[in-house]
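Given next, in structure tokens, is a single chain: the form predicted on its own.
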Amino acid sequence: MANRMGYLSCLDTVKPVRDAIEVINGKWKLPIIISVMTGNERFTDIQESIPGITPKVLAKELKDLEQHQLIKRVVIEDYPVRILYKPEPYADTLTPIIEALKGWGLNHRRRIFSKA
């Protein structure tokens, strides 16, 4: 009976975890975060801003983030129309959780490269 408690303990843990990193997954999900976050706003920007992000996969990822309500697609009609994302509220719940990995890498980095 204690293992199955163990077990079902875990597994409170482990889902909603899994359920965090689906959103965030991924190569370029928090490089677009933390760029529109700090205000890029114009998809050039953005892209210029993460080295290496082709447009087809930041149109791509801007629409994954669209749909789980951190980034938001603004139209401006005017001549040009002009697209900016901005972020959600709902996006600065991310903000303890990439300071909190940004401390833990920056440490690991050290750790690592400290004993090489």
Given for the second form:
Protein chains: 2
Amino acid sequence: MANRMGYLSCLDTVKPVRDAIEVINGKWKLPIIISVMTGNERFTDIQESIPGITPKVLAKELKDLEQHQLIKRVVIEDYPVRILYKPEPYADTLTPIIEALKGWGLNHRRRIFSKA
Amino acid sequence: MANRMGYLSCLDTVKPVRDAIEVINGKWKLPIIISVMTGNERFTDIQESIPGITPKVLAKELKDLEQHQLIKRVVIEDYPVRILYKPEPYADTLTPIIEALKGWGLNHRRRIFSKA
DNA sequence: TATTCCACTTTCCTTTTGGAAAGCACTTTA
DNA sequence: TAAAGTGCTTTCCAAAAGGAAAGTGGAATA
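Alt. form predicted together with the DNA, vs. the form predicted on its own above:
Everything in the complex follows now, all chains and molecules, and the chain you saw is the first one.
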């Protein structure tokens, strides 16, 4: 028997959107990328620029982002050793997503307050 | 003593982005919105249009999306009763986000395959 | 010498998310 | 009459995400 297949296929959009979500999932990845792209380079600075993030979460997310080649961890052999996080060029490709989310978030907040 | 405040503030961007993420968080919300906006109206059709989603998760996410006024649940008093999910106009405002994610996801997949 | 800074790690715990499977009340279809 | 469809809910459970707090080892600072 053939499939029912009564539904409309939306896989052309759903699949790539899911691929993107897999990379930038969670509460923290985009905030971290934004912070690093803004110019924060050191662990403590990144941490302090993002309210509420704990060092454990930050360390884990930084590793994830490095694996996806969105940031790189640079070790400066000095006394003492310094560690810097820099955005990779690939991180720039996320700018349209970040801008779209920022615009939507600003509008959403206005919408919520105008109701209340 | 004054704060260290050595970091660069990125809150102007981080805060609205976080507001947006809070609404569309998780693996499923955007796929469901895409499916409903494509024209899938019935529970089973939405479920079948999104590979891997279970009825439990779909039911819960539909409720969340209804609360955020992104979709509405319409009860048609027929014999038998039919239930339809329709996009609210507010869902349209997510289109730029969806398009940005779709474009990035397509490019990301090409990038991954060209390396391998 | 004591404190602070830096970049984390470790432990413990709670919450959230997700998945598999079954069930249910009803209706339609074969 | 039996099977299948509809729109879910329920139960059980595993994995992932997230948070609080403390610790660590070296180096710089007061």
